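Here's a solo chain for you in structure tokens, the form predicted alone.
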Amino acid sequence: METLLEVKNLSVSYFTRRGEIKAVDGISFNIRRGEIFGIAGESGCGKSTIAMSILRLIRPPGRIVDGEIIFDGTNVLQMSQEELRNFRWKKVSMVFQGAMNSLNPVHRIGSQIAEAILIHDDVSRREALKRAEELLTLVGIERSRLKDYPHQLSGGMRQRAVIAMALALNPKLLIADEPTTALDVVVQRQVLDLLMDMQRRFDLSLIFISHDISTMAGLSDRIAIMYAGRLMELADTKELFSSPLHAYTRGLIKSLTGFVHKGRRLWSIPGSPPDLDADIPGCSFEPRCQERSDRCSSNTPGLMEVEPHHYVACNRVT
């Protein structure tokens, strides 16, 4: 499949009084056209930072310190402000965590969607509102809710409205960053089904970000596992679940309730993630790994292809 987005050796740091915090440390991956690509990992591992970097939305004290982000043959990190204006929403759009934080509480839903269209396209306000109405209908919201304010919608409806806004300019890539946060399980399923339907309908590439690997199991074509700012494993979804190579990946899978037999205790990974403001000389997962060897504390493993299309960063495997 043709590559739409390529991230090469991306590193992002936040410079604070405590020093440099390496939120993303040398990440590389690609997104294919029409693919659903999952990024999973614990909170604080750098998933959202990658998403914000793709749109060049990292703000001080954060800074992209190294790497390239190539979208459709163009380096996003070298784009001018005018080029970025045409890139965001038209080429790549994003569904942010928490729909209420993405919507302006004092403006009507229809007006907010129409505003995004008016800023980027040369159309009348009437045409933009008509397009907003069509989008709301498409995501399952009655057109009569066009004039509602965000607080008049349920959590699931607000998330649908944000998805409609993200699709307003027909982007090629949609980034969904924890789109089911704070929603009950029934609404979560509805939102996930909606994302999959929109992905197929518009032939989108989709980056789905979550700390819940079980959520993306039936959604993603490939999954990347992140830990402490680094990629631990990357493989096709079926391959990842059937033959996980990294101890962290196995720990995440074993912790799923569906993999626990009756009468057995739930599995948990001991310890806590490392502080990212400290230098990590070896494998970042080494202090929590039950399969570590002596070289793990000093040798930082790079992501290597050990089987066709299956990559892992582990001293034990590589």
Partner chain sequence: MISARYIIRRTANSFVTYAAALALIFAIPRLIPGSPEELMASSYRLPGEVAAELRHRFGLDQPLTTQFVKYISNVILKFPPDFGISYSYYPAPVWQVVTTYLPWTIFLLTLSSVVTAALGLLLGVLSAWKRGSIVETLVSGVSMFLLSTPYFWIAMILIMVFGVYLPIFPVAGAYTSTVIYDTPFRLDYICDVLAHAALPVMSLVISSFASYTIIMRDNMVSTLGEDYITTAMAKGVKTRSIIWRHAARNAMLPVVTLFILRLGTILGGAIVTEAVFSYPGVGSLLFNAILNQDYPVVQGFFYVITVMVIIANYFADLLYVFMDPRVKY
Second form
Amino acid sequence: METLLEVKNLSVSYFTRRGEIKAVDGISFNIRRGEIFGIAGESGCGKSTIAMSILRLIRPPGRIVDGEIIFDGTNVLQMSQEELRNFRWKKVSMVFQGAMNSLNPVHRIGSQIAEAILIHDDVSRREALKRAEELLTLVGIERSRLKDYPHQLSGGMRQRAVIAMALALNPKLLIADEPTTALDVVVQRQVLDLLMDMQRRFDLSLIFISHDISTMAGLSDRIAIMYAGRLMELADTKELFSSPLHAYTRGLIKSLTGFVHKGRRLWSIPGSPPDLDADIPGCSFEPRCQERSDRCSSNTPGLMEVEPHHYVACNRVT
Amino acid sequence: MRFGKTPHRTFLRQDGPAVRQDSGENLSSVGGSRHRWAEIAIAVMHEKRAAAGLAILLAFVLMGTLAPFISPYDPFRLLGKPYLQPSLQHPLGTDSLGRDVFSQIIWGARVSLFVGGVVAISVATIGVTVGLLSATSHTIVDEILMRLCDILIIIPKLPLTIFVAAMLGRGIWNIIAVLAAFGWPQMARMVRSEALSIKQRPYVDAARMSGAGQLRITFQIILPNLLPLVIANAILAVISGVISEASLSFLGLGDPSQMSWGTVIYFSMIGGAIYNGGWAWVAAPGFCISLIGLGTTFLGSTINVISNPRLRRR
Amino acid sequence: MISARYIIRRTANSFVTYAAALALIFAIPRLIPGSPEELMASSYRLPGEVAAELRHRFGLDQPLTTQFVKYISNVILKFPPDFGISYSYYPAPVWQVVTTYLPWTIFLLTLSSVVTAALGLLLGVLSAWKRGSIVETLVSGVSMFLLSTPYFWIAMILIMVFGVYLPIFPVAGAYTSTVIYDTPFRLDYICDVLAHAALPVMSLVISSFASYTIIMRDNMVSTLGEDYITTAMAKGVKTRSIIWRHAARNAMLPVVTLFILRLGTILGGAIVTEAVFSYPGVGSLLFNAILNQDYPVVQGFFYVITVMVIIANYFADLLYVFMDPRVKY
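Return the structure block for the form predicted together with the partner chain; the form predicted alone was the one displayed.
The complete assembly is shown below, putting the previous chain first.
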């Protein structure tokens, strides 16, 4: 399949008073046309930072320190401000974490969707509003809601509106960053179904970011597992679940399959992720890994293709 | 909706459920309140601004306290030539009567800060009393007290102060009395709303269930938790006292036997400093007031932010 | 949006405050030690029978309750409200005296409030956007310093600078009194008035924009961190539009309330500033009335400005509800 987006050796750091925090540390992956690509990992592992980097939305004190992001042959990181504005939303759009806050509370839903259209297409405001209306119907919101303010909609409806806004310009790639957190379970399902439906209908590439690999399992074509700013494993979904190679991946799968008792998982990976402000020699998962060897504390494993289309970064495997 | 609620809207957005949750934890334990005090004090001093503010204030307090010893001349003594430019002998020159301006500024710190301090303490005392009374008593008492606050807040304070001060006659204690009498409503309203929010917290319920009476809850739980806020705002009230006193003195309603910074500006106005090259005479007292303002703002607002988690998110 | 119930409750509330303020305005001169007529008699050294006659003419010889009833009915039931005759501008009615001076104060207040708010907001937005730069350090530093600088001191500094070293603006009065114009709608008259207003307005602006700047900066900083700002950036919205349409629009909401809350303070400042610049507004009037113990005028003054502030507060609350779609009552 044809490659749409290529992320090469991306590193993003936040420069704070405590020093440099390496949120994303040398990550590479490709997104193919029309595929659903899942990025999974615990919160704070750098998933959202990757999403923001693709649209160059990292703001100070954060900075992209190294790497290339190539979309359809153009390096996003070298675009001029003008090119960047045309690229954003038109080529790649985004559904942000948290349905509650990604709409501006003082502007009407319709005008926020129309705004996106007006920036990129040379149409009248009236026409833009008409298209906004169609988009709302498309995601299952009544036309009359066009003039509502965000707080007048339920959480699920708000997220639908955000999806409608993301589709406004027919982008090639949609990034959905934890699109269903803060929603009720039932609503979560509906929003996900809507996303999948839209993905099929518009032949979108979709990057689906979540901390929950169980949801991801049923949706994604491929899954990347992140830990502490680095990629640990990347494979087709089936392959990843049937023969996970990284101890962290196995831990994640183990913690969600098996018993869930009264909503509490009976097993979780012991320990917690490392602080990212200190340099981590060796494998970042080493302190929590139950299969570690002496090499692991000194040698940082690179991501290797150990089987066709199955990449892993682990000293034991390579 | 009464006027009283208006300022709270400022936090409408910030005051979401997520924030409210942690405010309970941060202003926690009753027994450990002394501990918490130390924590706040340390946190405050770690802020550069607060430390700078405290340094400024201490410097001026020291200046005022030691005025009799460090002032080179008697601020009221006629020394010789009027309108002298700043020199080594008279760092800020002399006034229209040939008095040393530098000595007036040093003594001015004493008078201005005394007025500011006493006003702040009175405002805090009245404010806490009324606020607590309002928060813990029946609806009618609460309603009457808050309505009184509304009116005192809505009538522009400075003209009212000017009027009453003029009627009472010159004298430093009259000025203090007037400023205290009209300065407390803001404090009372703040104390009331904070006390009401503390009353809602789980540890107050816990204390109530374990049999603590109203009095005990008010004085042993609510009051200690309120104090950082009260102290922060009392510090901020110092500058408003200093400025109000200066305004009255400037209008000729001050006590002419006490050389406050306002009196210095008043003399510079009627003494024609502007047209006789007395720039230092005009500039110095106002500059000192602004510095005091800077100090109180730095210190007071830092304490406010640190002791009030609702603000900390900013 | 605004419900009728909210408007009714808010209106009723304003009237309660109004009523209480009326009572207070009546009470204050009478609570001061020494009755008005005593003060008046002593200050003018009037012979006993003249003082008695005056007392009778101003109705001060009647019992307090009668005075109160008369005062209330004269103020509420009559238009214009009747505060009696001014002692010092005898025999002009108080209302006439106050309204002669009032336009100048309103002019000064409006001009300086608008400039203050505009400048404060602009600098606040600027320093939030340029966070961490020298611009922010400079703006915050200056604002912090000016936050508690006395109005009258700024006024004196301005007089010193513009009156002595750089004489481009007149330093006293509201217009050139030696020239008489046939109509106020002449360009040279308007320019003259604006030139006279320059220094008073400047001193009010300099000493009061800082609080707007500081609050606006804080609000902007927290607003710029919101998710919807990131969304706007991702949409490709231009920087300028992000700042104004998306961030400032939201950050400005609490400032509307501040604007009104500060009205009383800035009015106090205007009074002192008027005194410095001999500006013929109600501030100068109040000051003279106090010196002459002209109680009717003092009462008229407090009545007028209190009513102004109550009305301003009332509309600010309604405006706020109107501006922020989230607020519902």
